[in-house]
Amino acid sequence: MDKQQAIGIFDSGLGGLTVAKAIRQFLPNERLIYFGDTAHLPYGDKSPHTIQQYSAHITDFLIEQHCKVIVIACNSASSNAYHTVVDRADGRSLVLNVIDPVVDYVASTDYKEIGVIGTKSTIDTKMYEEKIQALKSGVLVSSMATPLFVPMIEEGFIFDDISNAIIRNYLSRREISDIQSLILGCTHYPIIKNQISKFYNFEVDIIDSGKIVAGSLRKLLANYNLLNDTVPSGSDMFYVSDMTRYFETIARMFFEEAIQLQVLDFWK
């Protein structure tokens, strides 16, 4: 590993772009290689074994691209396939998931009632509850699966009556009532963060992983003396396993520039 190598980022679709955008802002000298597994989204309704298989193949690709670190920008993969990715990388790349940095952040706050929303596969692991309560005693963590959010966002239903109705239906449930903060346990969800905040009348701290993970990544690279302090060699690259119209739209909106997007399907 050396400083000029790229940062690899992967997600089931476009949600990980929220993490990639934050990394670009925090680490402007780094080159990014992003893979969105749009052919298999959402990961949230897949079995752990299937998520592990997909993650292993993507890890192989990012290692082939000589990435110095692999960011698992997907909560479903972070909760079900983190150790698979670490084993697959086998020391050739550092690995960072999106759950541990958020847990560390929440443990440093004074919040006693914390809500978590995410995909079924993330919520079923109880990863957030167990990790938060291991670091912070006396805290109540309430979790709820919100499986319609990812397909809704991937299909472009945001800032409209349809998305507002779905958000209102989920967040009105008892599972996450009376909370001080809400963890967006899916990297797609920051795209609708403002709508979620509005539902709570902006009185609940909505925690998304983007900036938190970017800050942890910076520390990780600094610890290994891998921060790139020169102009990056090469352009950012964005790959998808299946072309979707909305992915390119969101990517261009986030990065405010033309992006190099290629279709690369390992499974054909």
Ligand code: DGL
Second form
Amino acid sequence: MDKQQAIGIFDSGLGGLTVAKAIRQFLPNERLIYFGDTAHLPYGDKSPHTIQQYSAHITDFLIEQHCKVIVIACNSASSNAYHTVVDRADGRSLVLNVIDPVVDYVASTDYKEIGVIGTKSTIDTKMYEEKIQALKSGVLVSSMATPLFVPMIEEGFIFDDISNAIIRNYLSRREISDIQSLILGCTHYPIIKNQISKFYNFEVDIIDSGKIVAGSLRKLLANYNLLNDTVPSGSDMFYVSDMTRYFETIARMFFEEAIQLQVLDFWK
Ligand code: DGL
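The block above covers the form predicted on its own; next, return the form predicted in complex with this ligand.
Full complex below, order starting with the chain above.
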């Protein structure tokens, strides 16, 4: 591996662009290769086996692209397929998921009651609970799937009556009451972070993974002496496995600048 190789980032679709955006801001010398598996979106209601199969295939692609590190910018894939990606990469690239950096962060705080929201496939693994409690005993972690958030965000319902009603309905449930901090365990959710903060009257610390993951990635690359210290050797690439005319608008919402998506149908 060398410093000039790209950072590979993948997600089930475009939500992982919230992580890519933070990486772009934090590590401006790095070249990014993003892959959004829009043909198979959402991963949030798929079985572990299926998510593992898709993730293994995407890993092959990012390895072919000579990525020095693969960032799994999807909680559903991070919780169900991290070991699959590590095994498949087989030492040819480093691998970072979006869960471990957040777990390390909350373990460094004094929070005693932490909530986690995410897709069904993420919440079913209980990965956040297990990892947080393994690092810090005496912490109460409660979690709940909030499956309507992804389609709601993708349809543009943000800071309006519909999103208010859905957010209120989910977050007032007993499963995640009395929390000091809430982990947004899905890379789509940063888009509604402000609205969620408002629901809690800004009294609950809402944790999204973008900056935390970008900070961990910087440390990881520095540890392996793989931080690029010159200008990047090419431009960023953004691939999707299926394309509709809506995707570029959705991508803009997550990345906050216009990007050109290229279709790469390697599932054929
Ligand atoms: N971005 C995915 C995640 O973080 C959610 C979208 C999906 O269900 O595919 O889990």
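Positions refer to the first chain, counted from 1. Rigid core here is just the name for the largest C-alpha set that superposes within 1.5 Å across the two forms. Values in this document were obtained by computation on a predicted structure and should not be read as measured data.
- The two forms, fitted on the rigid core, differ between these two forms by less than 2 Å at the CA of A22.
- Once both forms are fitted on their core, the CA shift for Y82 between these two forms remains under 2 Å.
- Core-superposed comparison between these two forms: CA of E155 displaced by 2 Å or more.
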